[in-house]
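Take a look at this single chain in structure tokens; it is the form predicted on its own.
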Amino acid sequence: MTKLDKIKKEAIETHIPIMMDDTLDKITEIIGSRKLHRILEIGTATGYSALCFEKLLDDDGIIDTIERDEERIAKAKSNFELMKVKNINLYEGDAAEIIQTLDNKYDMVFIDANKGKYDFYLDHALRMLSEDGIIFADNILYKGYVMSGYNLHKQRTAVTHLRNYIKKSTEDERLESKIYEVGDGLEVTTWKK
């Protein structure tokens, strides 16, 4: 068993929500051969999804990910640790507020974090997406509710946010986006060419 796999292992024991294999599995397929120089990923965890993008980058590239919860936030430090990363800043604190503070162009954002909060991470991703740069939105389908009729309170805005979001993404006409059945659903927005 790799470092990788025991960091993923642990993730699923202890309950932490991490990225799903299929997830992975479309995201490398979607991104081909094509090196990556600077990723955001919002909503960090343990840190397991901001390794495996790590092979995604050029010889210099960057990832800049973003967590608040102080425990994940001390588990992904000793998980980088561990893995010996040093093209990896970890921010910490609340996303919504770092993500204004940021004015990098990125060749890939990936959003993982407060459902809540979805449509407000879109126009910060899109403020600093590269020109052929892509958008990843995990869990946009969140557990089927969003295409449903489902209303209930308990989940109602984020529901709300993530319904927010797809619209957002599929009617703005200078974007192309597509929703894949993958993990708990994965949105792929892209600038139109």
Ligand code: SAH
Second form
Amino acid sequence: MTKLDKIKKEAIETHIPIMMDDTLDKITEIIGSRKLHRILEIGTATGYSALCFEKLLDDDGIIDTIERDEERIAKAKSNFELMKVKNINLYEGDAAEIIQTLDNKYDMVFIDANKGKYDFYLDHALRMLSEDGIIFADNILYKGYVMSGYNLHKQRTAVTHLRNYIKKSTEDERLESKIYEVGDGLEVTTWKK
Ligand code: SAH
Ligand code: MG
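Could I have the structure of this protein in the form predicted in complex with S-adenosyl-L-homocysteine, to go alongside the form predicted on its own above?
Shown next: the complete complex, the earlier chain at its head.
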């Protein structure tokens, strides 16, 4: 088992909702042979997905990733050390606040945190998205709730915001968006060519 497999296994065993294998496969397929210079990730957890994306970077590429949970921050830091990566910047705190302070050009944005802020994150992702940049929104179908009339009170706010994300990203004339039924649903958004 590789070190990364161990990090993945530990996350699964501690019930951390990490990116699913078919989601990673789809992202890898879409990126293809391109090398990315800067990636923004919203929702680090223990660093598993960031460590997978690290392989997509060019030689001096950087990942900025945001997490607010203290235990997960500590684990992510130790995982980045274990993997000897120095090009992953971990921002500690609420992504909804931190994202407003960022001003870089991103070739890829991976949105994978609180669903109630997805549409807000989209606005900022677009503000910083490079000309050929790609935004991936994980969990966009949220266990099927997003596409069905049925949802419990508990999920209603999340579902409303996810639907708003889909509406914004598919109705905006400047954008091209597509939803894939991999993992918990993955939406891919790029600038229209
Ligand atoms: N991308 C990770 C999984 C992320 S799980 C992977 O695939 O390996 C979602 C994470 O988002 C959780 O760890 C949660 O603590 C974090 N999160 C939720 N809301 C947040 C917020 N407002 N700001 C920062 N992190 C947040
Ligand atoms: Mg996810």
